Each structure stands twice: as structure tokens, then as C-alpha cells.
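Encoded as C-alpha cells, the following chain is the form predicted on its own, with no partner shown.
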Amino acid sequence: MARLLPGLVEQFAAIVGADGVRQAPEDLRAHVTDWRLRYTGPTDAVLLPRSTEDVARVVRLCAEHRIAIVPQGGNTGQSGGSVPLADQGPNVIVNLTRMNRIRALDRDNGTISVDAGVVLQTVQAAAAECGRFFPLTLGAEGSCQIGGNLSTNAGGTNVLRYGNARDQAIGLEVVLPDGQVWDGMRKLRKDNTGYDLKSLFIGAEGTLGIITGAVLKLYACPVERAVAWAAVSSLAAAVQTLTLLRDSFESRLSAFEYISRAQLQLVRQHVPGNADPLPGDYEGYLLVELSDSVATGALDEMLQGALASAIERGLLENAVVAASHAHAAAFWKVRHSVSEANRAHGMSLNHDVAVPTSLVPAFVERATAAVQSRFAQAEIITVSHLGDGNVHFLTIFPRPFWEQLESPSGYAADVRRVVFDVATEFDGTFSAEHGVGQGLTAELERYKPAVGLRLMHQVKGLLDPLGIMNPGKVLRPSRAGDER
């Protein structure tokens, strides 16, 4: 609007079409606030390109006039990386929703090439239609987009077997901050010709360029699954159970999730349609999934035997193997209802940390004691992708208490500091899968080793010397000397 130079909106419209420029307040609302309603910032326009060339022309125009660019996909991120800052200057949101083509599917090569705006669930369905499997699985898979998944290096529940989003990408296409297009859409499993440039952009949260296309790996379809819900007496016993199952099923173990008793209670309280998979008073629960691309008819029996062995050893207290697909889906529904339940219960601060799996029990014990000693109002909930050491350590506060705080953001920062300091003591990280965004830039400066932080600033300065690409995300504005 008034913050953009006269005639600039018309130039954008000439690139993306009049229907690809949104400025009405009702059209901007869904784009300027994140889905958790934590971050909101003003924008001058939302632009919806239809092609990589559209994106390149928009970026060149923004670079010419030094207009900040906020790349955006499904806007399902957890750290505010896809919405403008509250004090953002003139900026446009470049939303890739209309770039939703599946460009090619090569079954023999085991790859699918897509626009960045393709919804994750669409990729999964396209792979399934040709008898292949795309393993990235998230609670937001019906609305998140591939570009955002790669920009945040999304994790999810299949990381244990298949890895993060980074591990699923073979090639990328990226519009750089000066409007050049880097075409790295190679379908090669091996290419040892210098730096792995695509890795610069995966996990960079749109600060180094806009991912516009990707070549993704496809796998053999799991044709047999065994899913179990088990009761466990402690996190230490859960880790030992994981080791037992790895020894027996390493290549078949696709998910190993931990849910505390308090978390299950919140799901049942706030999200209708979730039954208790294993009635009884237990300390915590495991959701275990085995999968195989060869139908043996024995996977359920094998999992039952392993769980029985864990019970005999005193690691598990009870367990049930799903008797049908619907039964297994009910188990997973509980797991995927966690965020909704916590949001309904109170002001939830989700600390997305990771420590070595063997240290998860000690970390949770230490972090719980540290938080309880300083923040009496905090209700502590633990959910973990335990197989890869990722712990969602949640502190939930009553909304009336939270709303009367003089400085909620400062209070949240204090809570985070306590949890992250403990994670650091255990050789961990403050962000395992949610990214840094705009919410954790101070933490990056505090916990990232100085040499690593300096290298990040130097890469940013090299690729984006004008500082227009998602400014204020991941890295704070560079300090004197950072980019020399």
C-alpha cells in the first residue's frame, strides 16, 4: 500500500496477474499470522506466482527497490519463520500455493519432481498411485507444502527409519536473492562434483533463497505393518525397550514415540474421539510401528513376541498390538492430537530439543526439576520422537495466569533459557525440528558456537548482501565484522 513506491503493485500484477496480488485486509489475515497465533506482522501485499520465472521476476523487482521478501508455503511452521516481523518495514509475502504441479514421476529412478507449493499429502498420494512410498509424515501433512518442509528441514514420525526432509531431497531449484535461478533439479543418487549446494537451502528457512522445486526420493511401499501401544514404567525403561526392538527389527522399525501419562489425559480431555488405547494407570506410553515392503504375514506375531519379552524383563507393564488398520489409526490419532489438546488446555510453550537418546531420561528429570523450582505454575508434559532423541518438553501455563503477566514474552524467554541450558549440558540442541524462525534468534546467538555462527553470517552476506530475503529470521541483522 502506501509503503510501496507508486506503481510497484502494478508491476507485481504484471508479473503474477491481477488475481495473484492480495492486499485486502480479509485476504491478508491468513498470511500475516502463524497457525499458532503467536506471531503477527504487517505486509504490503501477498503475491502468488504460478512459475519459477514469476518468482525470479518478483525477486528481481524487490531487489531493485530493496523490498523485503517473506517466502511462504502452507504457513504451518512452529517458529514464525513464514510471517513478517511485527516491526517489519516494506515487504511482500511470496506465497507458493499456486505452484502446485507434479513435474515428473520416475518410478524406475525412484524419484518425484515437484513444484515447491505441492502439499505434502499430494506427494504421498502421487507416490502411492504408482506403487511407491514417500515417507515424510507430519501432523500438518494436509496443508503444509514441500517448499516449507524443506526450508525447515521438517522431521515428523518417520525420521527414525527414513531421516528428516533433508534426507528425502536429491535435487532443488532455488531463486536466489538477486533473482537468478539455481537449477539443481538433478535426479542423481551420486554426484560428487564439489559442494552440496542444495544443503545450504534446506533448513535455511527462506533466508538464502526461495525453493521453487524439488526432486524427492521414493521408496518401496510398506505392504505390511504392525502397530502397538505399550505402557512403560519410566523413560529409562522406554530407552531400553527401544534398544531391544532395534536389536530385533532395526530395518523395520519406522516409529518409536513416547507419550507421558499427563499428555494422554489432555488428549482425552480436549480432543473428542480419542479413547484410552490401554486403560490403566501407567507412567507413560510407547507407540511403536514396524513396517516391511515384503508381506510375511508374521510382523504382528514378531512384534507381539518382542513386546512380551520386554514385559518379562520388566521394561513394559502392558501392551496391545493393533488388530486392524482402524485400530492402528486410533493409536496414531492420539499421537497426532497432541498439539490440539495442548493448545486447548492453556498457554503451551513447546521446547523442541534433542539430546542423545541414551540421555533423554536424565535430561527430562533435570529439566523438570529446574523448571518446577522456578516456575510453580508450569504443568510439564513430555512427548518424544524417542527413536531419534527429539523431546518436545512442554510447559503449559493457565491462560488467566499467562494473561496477567506484565511481560509474557520475557517470561517465556526465561522458561526457555532454563530448558535450553539443561539441553546444552546434555550435549543437545534447542531446536531439533521446528527451526529458529523469528522466535529463537536470540537462542541461536547464545548457544551456537562462535565459529559456526560467524560462518552462517558470512554465507548470508554472500548470497543476500542486501538482506532482503526473510530478514530477521534465523539470524539477527548482521553485526559489524560478521560478513568479512
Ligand SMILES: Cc1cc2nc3c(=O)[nH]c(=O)nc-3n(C[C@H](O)[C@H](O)[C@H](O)COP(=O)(O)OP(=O)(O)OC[C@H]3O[C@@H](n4cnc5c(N)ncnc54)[C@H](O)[C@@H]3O)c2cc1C
Contents of the next structure:
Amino acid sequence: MARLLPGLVEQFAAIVGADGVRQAPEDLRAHVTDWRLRYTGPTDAVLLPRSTEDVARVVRLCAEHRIAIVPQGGNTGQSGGSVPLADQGPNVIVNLTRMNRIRALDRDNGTISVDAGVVLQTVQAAAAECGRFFPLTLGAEGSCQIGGNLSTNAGGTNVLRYGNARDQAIGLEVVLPDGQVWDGMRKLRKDNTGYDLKSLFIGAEGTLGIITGAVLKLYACPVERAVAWAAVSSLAAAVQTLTLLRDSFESRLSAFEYISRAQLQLVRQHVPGNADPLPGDYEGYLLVELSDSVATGALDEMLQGALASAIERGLLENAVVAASHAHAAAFWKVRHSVSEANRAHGMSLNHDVAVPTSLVPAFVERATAAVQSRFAQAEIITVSHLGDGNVHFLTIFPRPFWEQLESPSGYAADVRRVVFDVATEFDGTFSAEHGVGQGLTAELERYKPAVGLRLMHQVKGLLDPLGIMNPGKVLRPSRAGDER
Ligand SMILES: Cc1cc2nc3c(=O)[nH]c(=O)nc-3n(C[C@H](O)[C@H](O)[C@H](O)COP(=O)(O)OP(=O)(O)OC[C@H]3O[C@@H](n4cnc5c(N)ncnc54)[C@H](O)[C@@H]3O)c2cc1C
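Since the structure above is the form predicted on its own, I would like to see how the form predicted in complex with the ligand looks, so please show that one next.
Full complex below, order starting with the chain above.
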């Protein structure tokens, strides 16, 4: 390969140590292909810094030699943002895995300060150890990193109560594309001193700089939980059940997930150890969780009562409240197995859209009709963080049909266009929690209002004038006039 200038690798090694440079093909494999196996691109080296200073020096060297940088955390992202483009020129992947220190835990301030490479589950455990709670939770939590969570503004299953990753960060440290370090590791809940710079980097998918540290909010531990699995005959009934539970439980309602029957079947087919929590022939299911940081001993009963009332009103067909932690964990296992099942299934196109929650049923109905009228082979499957209006709208195609397509990527783009056009009609977004990455840059140009798109190009041009920070992700290179 050897696309870097002679001697440059040695200079990188002088910064991160010889054991912090990976170049052997077998060592690069896990870094150059994304989790869904949809995107792959060549890199010249994976660099593993140990400190913010290492990152800053690496970035300065890259800027000097115009080497593109692909920031990478756990490489579990869903839009190809964490791997190089297929036609990427000289580049290095800067992987934060070795920046895994918990820097400080301030119990009285209710914050934890961490390196960006700390794995999400480690943050959860560190918080729990001192009797506090870090609420971000998602299927990849055993390997995704805080830096990646913030860079994708990850959502997950607790957004309803606690918000998404952006809501958890009150401080940030970022290495800018010229190698300067922006130290925003403040532990303040109030700071109205001008623009909220940290928000620029959250959700930027590594295109504006490398996040190296974060100050995160901690909460009271939920000491009591009630988890239920319920059968529902329609999405409209599911939304009404959500309203009913919101009215009854307010902020105790921490999760409200919808899983269609077809999705449950895929999970059971592809991921061992998943049972059907409510055997029977139902259209879809709700996974509901209430939690409270005050032990009342009454949560199970209260949830049972609310679900019984939903059954009486004809909103639910059946429901079961988990009788033990293991029982609740079995319900959650089904939900957390969804991504793995869909990856194993193969030819599914996942559209991660959001519309106002009240419009989810009408959106799904219209999008299903629109897709099936144009793509007769498509089977539609939905799974939804319904409490947030976030629908994973999957279109699945028979493998033999897919394999004979002349241009599968063109076909996928046609399907996307139909789904996203309908989401837009419903005042929705084409990317709710998975970001834009390299897969949806054309969609950003199509659906983002012109003024917003121009502002994004201006910000990118200002912070990264050389265009070395994760090029080709989120924004395609500026066209003449974008910066005005
Ligand atoms: C099984 C599974 C379930 C998932 N469930 C959910 C879910 O429910 N909700 C949800 O929102 N997402 C979900 N995801 C996707 C989720 O976005 C990622 O898992 C996670 O947030 C990304 O973290 P990561 O460390 O793997 O980042 P990566 O995949 O390595 O990177 C993601 C993006 O962030 C950038 N990046 C990474 N680290 C940094 C950094 N330190 N500084 C700057 N840029 C950086 C990369 O360049 C890339 O653009 C799921 C993924 C899997 C595999």
C-alpha cells in the first residue's frame, strides 16, 4: 500500500508508540469495515493514542501533510461514518480504544468525567459503583465508546425519560482539525457565556474534530423497576397506550418500544436464546418499562393496573408484567437482539426515520403502501422506539431477487427515496439516531433546507479548511457557493 510519505509512519510511532500503530492487513480488518458489513475502505494505518496530547500531535502531523483522519470508537455505527470511503486517498484511522480512563467522578456535582474511548458499559458500571446511574443504553453498549455515542448523538431505549447522548454531556474536550485542543471539560449545569460550542461537536460524526473527553451527567439509581410485554393490535392502539401511560406515570415511564410480530420472528430465527414472551398470534408488541428512584413496592401493581385498563379499553390484547429480573431481562434481550437479527437476515434495508409520535401509525401505513406499490418484492418490518417517534422501517427482499439486481445500491437508493419522501411529508427526518455517515450524504442535500445546509458547510469550512477531518462523511465536499 505505502501511500503515506516515507518516514511518516515512524513519526506517528514516535507519538503513539510502536504498539500504537497497526498496519498489518490482519490487524486492519476489524477497523476498515463497518459493523453492518456495508462499507469498507482502505487505510494506511490505524493509530491508537493514549492521551489528548497524543491525539493533538497526530492531528498536527496529519494537517501538515494533508492526511485524512477517520476518528473511530467501537466501530458499531450504522451509517459507515467510522470507516474510510472506498476511494479514500491517504488516511489514518485514529481509534480511541486506549483512551479509556475514568478521569473523575464528582458525586456531589452529579458528574463523571471520562476519556472519550471509555466503553459505554464501563461508564454505566462506574456510575453504579458509586450509587449513581448513567442512563444511556443501547444494544452495542458493550463495545461502543462515549466518544462515538456523542459523535452520533446516540439514542437508545431510555430517551423517553432521559434524552439522548447530547442531553447527557455538559462538558467536552475536542482536538480540532488543526491540532489545537478545545478544553470545554466544564462541570457546570449553567453557563450562558455565548455560543454552546460543545453542541457543535455532538452529532458531528467526527467531521469537526476528535472528541477526547466528556463530562457526563449522573442520575439517581432506579431502585424499583416494572417491565411489561404487551400484545397490541395496531400502531394506533400502541400510540394511545403510550398516551395513557404518560398520563398515569409521567417521568416514571422510561421506555416504550414497539416490535412488530415479523420482527420478533426474525429475532427468534437468528439470535439463539430468545423466547416468545406472549405466545399467540398478535400483530405487534410493546416493551414498557417504568422505573423509580424511590422504592414504593407498588410499581408492578401500578403497571399491571394500567395495562388492565388498556385491555379493557380495547387498546391492548394481552400483557404480562415481568415476575423477576430474569424475566424482565428476557424481554429486553428480544429488543437488544434486533440489530443482530437483522444483520444476520441479510437483505434488509433499515430506514431510521422519525416523525411526530402521533403521526407514526399514518406514516407507517402510507410508507408501506408507497413502497409496496413500487417494489412488489418488498416485505415491510417495523420496530420502533415509539416513545420518541423513531421508527426503524425495514424493507426486506428475497435473497435470490436481490442477487440478480444489476445495481443493488441504485435499487436501495430508490427504496430510500420513497420512504424518506413520505417521512418528509409527515414532518419527519430521514435519520433519527444513526446519523448521516457516508451512506446518506445525498439525502442530507435533498432533505435539509438550503439555509441549514449552507450553514453546515460554512461551519465545516471554518473549522476544517483543509478538509482532513473524516472527509466525505455527513457533508459531501463543498460545491462552489456553499460557503457563502
Ligand atoms: C447492536 C447495535 C445496537 C445499536 N442500537 C442503537 C440504538 O438503539 N440507538 C442508537 O442511537 N444507536 C444504536 N446503535 C448505533 C450507535 O450509534 C453506535 O453503536 C454508537 O453510538 C457509536 O459508537 P462507537 O464508539 O461504536 O462509534 P463508531 O462507530 O466508531 O463511530 C461512529 C461515528 O462517530 C465518529 N467518532 C467515533 N468516535 C469519535 C470521537 N472520539 N471523536 C469524534 N468522532 C468520533 C466516527 O468517525 C463515526 O462517524 C447500535 C449499534 C449496534 C451495533
